[in-house]
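Below you'll find only one chain, the form predicted alone, shown as structure tokens.
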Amino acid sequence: MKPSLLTDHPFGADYAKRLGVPAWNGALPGPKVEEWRFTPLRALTKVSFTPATGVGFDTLPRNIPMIAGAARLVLVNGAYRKTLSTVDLGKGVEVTHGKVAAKEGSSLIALNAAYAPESLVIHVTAKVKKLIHIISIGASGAEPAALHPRITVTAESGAEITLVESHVGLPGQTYFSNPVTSITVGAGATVRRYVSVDEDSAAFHLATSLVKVAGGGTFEAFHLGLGGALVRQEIRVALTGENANVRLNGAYALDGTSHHDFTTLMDHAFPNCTSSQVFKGVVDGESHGVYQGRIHVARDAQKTDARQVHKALFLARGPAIDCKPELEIYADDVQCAHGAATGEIDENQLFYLRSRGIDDATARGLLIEGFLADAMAEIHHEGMRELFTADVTRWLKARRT
């Protein structure tokens, strides 16, 4: 019998032995918990993982998406490879990699504190012109295998930053990637996070950002999920200081049998921040899409401006969409809101296009392009507004062929 990951699960003694670490005694969530009542992981525990290793390959495979003009840094299997990356980042920007400290919180961050292989530090203290974009790529070879990316970012006081990252993997190879971002946004700072991850239909995906907002700082996100077997990104948001400001929106389409969970956390703590979701999500197929989102509102934080929204459509009668929006509020002067919906297609919309000579299936793309472009409107960053839509646009094209 295969071990399992909930109980005796191949990340115990003979997987460390193989990776020369501790082992790692804890357990990854099993469905009594909450958060995870919607991703079980079934799926995962019967596959049998082995440490991921170097992969010798000295140019980037060509699946790997590339930005004009952007600088790279590659992980491959969770270690960075210099030979892959820009070594010149420009001013202002300092990049270097050393041992991930231990630290308390989910058994996925202390999974990846136990077996990752380095952590990538990007340490910021100035406005960065440049876009910086970090591919991580999962190769298990002939064996399934497991990697666990490590990424902190740190933006000192009035510094400025935008990423990009990219998650893929080979084709047709098994993984689970475990990656867990750690970012710092500084006071008066502003850093923007853009993430894809279109990992490859047989692999596993369980990211953890943790991301902290000091007074005056500006954090805005995009997460877009479009493949993976099952992938769930979680992002949990501190606002640490007053007047901070963050946005955190995303978009998801699914076909097949996908699943993709997106579970936020807004913690405000302090008077006088904001913070805005807006996720939409298309499902096909047998997929099945997850939103879980909670604001957090602290007894002194006063005069709280925070929303969220998740919209879905349904392509098929054969996917399932779970969503759970929360509002934990402790003061009283705040204005907070959440708002949910799903549907499928305007039947009136599509006769209309239809009419006017557009076949069936330009028509409903169009309708689906129209749908998530009031996600994508909220990338404020242009190149990566035309970048995601462009990325859908593709998903699109390979549904109808």
Second form
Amino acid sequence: MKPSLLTDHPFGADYAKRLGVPAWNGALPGPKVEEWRFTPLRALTKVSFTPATGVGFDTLPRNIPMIAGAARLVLVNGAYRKTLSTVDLGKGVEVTHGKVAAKEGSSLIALNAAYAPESLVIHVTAKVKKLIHIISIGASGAEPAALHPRITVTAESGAEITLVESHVGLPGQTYFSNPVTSITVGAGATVRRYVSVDEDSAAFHLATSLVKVAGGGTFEAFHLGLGGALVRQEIRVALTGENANVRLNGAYALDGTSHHDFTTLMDHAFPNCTSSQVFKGVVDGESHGVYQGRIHVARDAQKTDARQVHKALFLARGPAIDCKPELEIYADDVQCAHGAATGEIDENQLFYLRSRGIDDATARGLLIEGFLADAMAEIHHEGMRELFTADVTRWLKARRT
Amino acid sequence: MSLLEIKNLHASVAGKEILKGVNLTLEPGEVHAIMGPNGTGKSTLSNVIAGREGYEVTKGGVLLDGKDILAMEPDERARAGIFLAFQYPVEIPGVTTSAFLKTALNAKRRAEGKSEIDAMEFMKLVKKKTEALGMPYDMIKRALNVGFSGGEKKRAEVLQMTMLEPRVAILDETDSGLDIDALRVVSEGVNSLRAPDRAFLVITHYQRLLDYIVPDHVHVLANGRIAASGGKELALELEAEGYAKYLNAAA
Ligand SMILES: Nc1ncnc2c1ncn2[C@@H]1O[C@H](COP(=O)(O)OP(=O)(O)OP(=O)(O)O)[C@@H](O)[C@H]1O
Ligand SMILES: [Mg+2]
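What would the structure be for the form predicted in complex with its partner chain, given that what you showed me was the form predicted alone?
Following is the full complex, with the preceding chain placed first.
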């Protein structure tokens, strides 16, 4: 047997015994797995995690972001906490929770399936105005906890919903969050999903999103990456009917030794669909940003319009960026494009701003926000655009002090 | 005390000496015009005063209110009252003109010990200033200078100047790219700022601008030095005769 991270991964027999479940006999992806080449999990395997148990707090900790007017669904260590959540969501949306069937697909999904306490199940049957805000909190006890949040969203045909996910943790703790989110966008339905990963600086977060968009459906997503030691947001989207439209965007701002990986798969199987991706990031300190975007256009998916662009701005000499676009196109009548660029702050622009009396740090802040602006503009929900922009501004302020 | 004093200024770019001993004094309330052939160092002089990197001052000084500003950061100089309307304004994608104006204005107010301007007051001020310059108000919602036409960029420079009310304003070819009407409107904008405690350094290639912004003094910059100075009639003379005489004399 070739050596794998299985041999010393932290989710073996002992872990299972403590949970009282069958041991997970998979392996975490090792450095030889192409898709994980830029995001090695060595650091993760060095931590001895404990199965996360219900941590007792009955009011939300203060660092948890709130959205006024939104319905709140709170997961603590992956488990739904009714007492911290909004129970009455109004018409057109129903939330239940229960055990989900194991699903294969990747080792992380299998790991999640083995240990997820249950799934949060959101069922949307009409156009829902109210934002649904899912807050996943990682809270270790004395020992580092592993949590496996599971979220399942189904939007029936013609339904519409806006979901916000905040992934955060109690400060100063090492934990490993392994969320798996399945989203089904029905025919002509619209799902908007705005994800913010702002984990504690010692936390691991490896998220997998599996999205299916039926004919005429619209999926608009934005993924913000701010905090966390080792973060990966892997989003796999399948367009499963004609005239589906997907806009998958993101922005990140990293410092210290933070590592964020955005890995996307856009799977075009039907004709006349469009997908676009804009990812932009700023990197400081010795951080590491990764964007891997794969677009697959099947032979029958004629008239596909698929685009992706990734741009990164270096704020220091220390950070690294890996960008890997992969276009696999088997149809002949398609429009596909990808673009990638990295750069630094433009000295001419900086001088121009400073010549108007704006100090160096503020001027750089303006230019950084300006750099991210066209990615942020992809957030069509105005309130969320403002909230995420404010998060970036906060990051900039913290960086300055 | 003189407002701005440029004393025996020598400056090099990329190892090449461009300014070779410039002497120029601006008294409060005065308007000085600088004319001179292409590549003679007019923009270099403005950039050195504004504090752009890449210019090495090898000798001499620039004094504002008797204090040398050459050791100051560009933003400190601006807050002290220096303003440069750029020959080539820079496009800043993603930063709206309005956010930029507000940040710049607040930087100045903070330096003066004032509180930040409130949103309503800011809007009113911008409305007034844009109207005076014949600019559509909506322009400030656009990214700074991005996609602005040549003339619009120059107007935007003057808008910034009228909002920031500097003590010394350097206009580097603000007239180039302006149509005939814009030239008049922009000049009016400049003239409206003329004040006993403010001075202007107007760099231009065309005598025409000086019909609108009437200078107290006109200088010829040639071969890195002020080769001649005079009243506004000097501009007319240059228009008629060109620079040959000064280039030969200085060579
Ligand atoms: N970064 C640089 N590297 C090399 N040479 C430079 C640089 N900047 C300016 N110069 C040179 O310095 C000289 C003076 O340029 P400057 O822009 O000051 O001229 P100017 O008088 O403003 O001309 P114009 O009337 O055409 O605007 C020119 O020969 C120019 O090529
Ligand atoms: Mg010039």
